[in-house]
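A single chain, nothing else alongside it, follows as structure tokens in the form predicted on its own.
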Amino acid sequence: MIQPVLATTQNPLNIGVVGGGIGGLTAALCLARAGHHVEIFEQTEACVATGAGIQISPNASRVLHQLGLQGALMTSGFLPKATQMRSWRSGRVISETALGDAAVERYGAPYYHIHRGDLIKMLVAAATAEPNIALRLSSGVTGFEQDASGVRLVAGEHERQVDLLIGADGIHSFVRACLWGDQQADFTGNVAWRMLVPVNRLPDGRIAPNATVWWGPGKHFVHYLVNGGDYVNCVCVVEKAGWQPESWVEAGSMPELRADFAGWHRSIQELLAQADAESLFKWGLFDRAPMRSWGIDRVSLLGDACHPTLPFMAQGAAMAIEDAIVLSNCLSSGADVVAALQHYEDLRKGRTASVQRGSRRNAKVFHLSGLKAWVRDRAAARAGKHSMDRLYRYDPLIVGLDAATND
């Protein structure tokens, strides 16, 4: 049973948030439904998701349930029965976890795969349609300051005091770099390929209603059904030496993709035989460590501007949905706006940091060879269909509510 939401405000506050992507737009709703004043600074004419497929676990679905977006999910989304790990030539599975209605009798809430455009489609016709929120499009923030009374901000033609500030606008954000200085991401020596295959032009059944992870030696690939189940998404990472551009929207090579995975499963040569050319991308993947500290006073961060995280946890946009809830929560508590923003990041920083640790670590275990490769699958199946119990079980709704917190 999802809890409701119990922090409402006595005190409104009138609050920037820079970035309309998944976690600007996530804050935004929480905030405004917690009775906050809330307007949104996004830099481009709209706010357009880049990259394909997502997956939201339990511990993000239950505060987008909470917003009241289940409908959509469900109309847009997929729910997979399970997640496996096969190995990369012979399909042999590896672990499997039971998903789909498992997901929902053990975490309380349910596991998503979505487009991530149609999870932000969702997002901003939540927040257009609230009265609590100002979309500002075509309006980046160039420069702010604060002091006791609030946050002056410049974006696009708006100049606006607040009584304070959120920096949601990502790994290379403009907030983030104000505060702390503009410091280069660290590129992890992987460049991850998207594609988009629709199911009509697979043999029936050939894709499985999971979420499938191929581990290999250096490399691995993952598909899992969105639009749906019309489409499978399909992101294939391989360690490549020397700086790739940081971009969702650089063209990517088939025959150069082909090579990387010659030799793969026959279930991967019939999905990159049947890809769709021009849905082919490749981007090099960055993240930062974990910052010692996110925010200033009044001024604080939030998703991909304070942590980003590698796609080998699928947990991205979940940690930066649950920011958004414990944010408000903590907003909405009555304590001073410092007090707060600090409150929150304390209550944050472990989590994602863990998350971003993690991540990285999974981006070597998933390309291990040889003797290696058989301890770790050996490990994998003994760990249990359980082994995500601490991630999924984080109920982010009741994080900040009080002093105890289920961390």
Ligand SMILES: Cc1cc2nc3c(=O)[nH]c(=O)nc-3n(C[C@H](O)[C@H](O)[C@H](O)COP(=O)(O)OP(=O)(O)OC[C@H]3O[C@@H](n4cnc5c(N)ncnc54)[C@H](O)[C@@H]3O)c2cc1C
Contents of the next structure:
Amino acid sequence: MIQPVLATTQNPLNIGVVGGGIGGLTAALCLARAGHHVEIFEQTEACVATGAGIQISPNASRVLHQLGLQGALMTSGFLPKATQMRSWRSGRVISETALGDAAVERYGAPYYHIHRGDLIKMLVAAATAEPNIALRLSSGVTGFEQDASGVRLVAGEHERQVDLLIGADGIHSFVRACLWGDQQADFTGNVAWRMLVPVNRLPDGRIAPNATVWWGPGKHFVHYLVNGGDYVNCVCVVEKAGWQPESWVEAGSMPELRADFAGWHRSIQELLAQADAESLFKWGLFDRAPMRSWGIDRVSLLGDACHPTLPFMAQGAAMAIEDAIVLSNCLSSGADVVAALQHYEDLRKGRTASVQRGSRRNAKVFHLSGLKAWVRDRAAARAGKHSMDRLYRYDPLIVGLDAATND
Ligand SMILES: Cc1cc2nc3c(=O)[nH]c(=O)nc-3n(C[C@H](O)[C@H](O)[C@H](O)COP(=O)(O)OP(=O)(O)OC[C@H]3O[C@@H](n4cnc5c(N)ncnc54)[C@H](O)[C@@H]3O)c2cc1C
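Compare with the form predicted on its own: the form predicted together with the ligand:
Now the full complex is given, and it begins with the chain already shown.
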């Protein structure tokens, strides 16, 4: 049973959202359901998702359920049974955390694996059906200025005056650069390969219905099922020097990827042998240190624009989704716009920074070798089944509402 989004406003605002990615679309939906009027400006001709699979943990899925997307998620998503860490060569299971029904019982919402294209499609369909949202495609925001009464912006052929502006425009955020200056993101020394493998090319039952992470020296390999279980989504991360920032995404070469994972377990070799070559590409992983401040007065940021997060906790999109509902709660509280945006930032900065740092730490921990890897494996086994409680138990639906707490 879907409950209505908790906060509704007595004072509807006109809100501009820059970017129609997972964060911008979710924010628009939360704000519109609270009674605000939202215009999304997306630079591309259609909202598209780069990459294949994405994991949506309970802290984020509870927001998507609240927005009425449970049916669509159940139809196109996949419910993994567990997260499993395995050793790169032997395949030994290092640690395991139950998901599936156990996640719903423990956290009150499911853990999904889903194709990014499906997630974006369901968010666009919901936004398009929402009378309080106008989605403007081919409308890159190229300038804005604010004063005490609002923000004037230019986006393609549109010129608008809005009460506030949210930059949900990704790691290369134009809005952030206008507020704080243009600084390059840092290359982390890791390259991610992504590919899809049709399940029907693999022996029956070869891929367990889990999120499986294989840890190895200088590399790790993640796979999980998407498209209702028809494809295996693989993310293969390799430490490499010298990525050029201009070549953000490149087509990958299968021989290079196979060479990177030579000597790994036979399940990995099988996936590499059966992958769809056209689905393969590689991508430099960049990040930024947590920001001291996100917004200025009537302009703020959301998602990767303010806290780009490495994928090693599978939480970047989840953080953008959490931001979306907390922003909406704050703006619906009756406080003035500037105070509400500051409150949103104060509520979100600590948690998103800790996930950024944790993901950065995992980049090192996943790739240890020798004695350090042995110590890591023992610690992971001891950490037990509930090591993600703090992350997954967080309920963003109540953050920003009076007297609400997640402690
Ligand atoms: C390999 C990899 C695996 C990942 N796996 C996971 C996972 O399993 N779980 C998870 O939660 N997260 C994961 N993430 C992180 C997640 O993909 C991102 O955190 C998330 O997509 C960020 O969403 P966003 O809406 O903030 O930004 P984006 O998705 O980057 O969207 C920004 C949008 O803004 C638009 N835009 C940019 N500039 C302008 C402009 N000037 N005007 C108008 N529009 C503009 C862009 O076209 C784009 O549509 C992963 C990331 C990587 C790299």
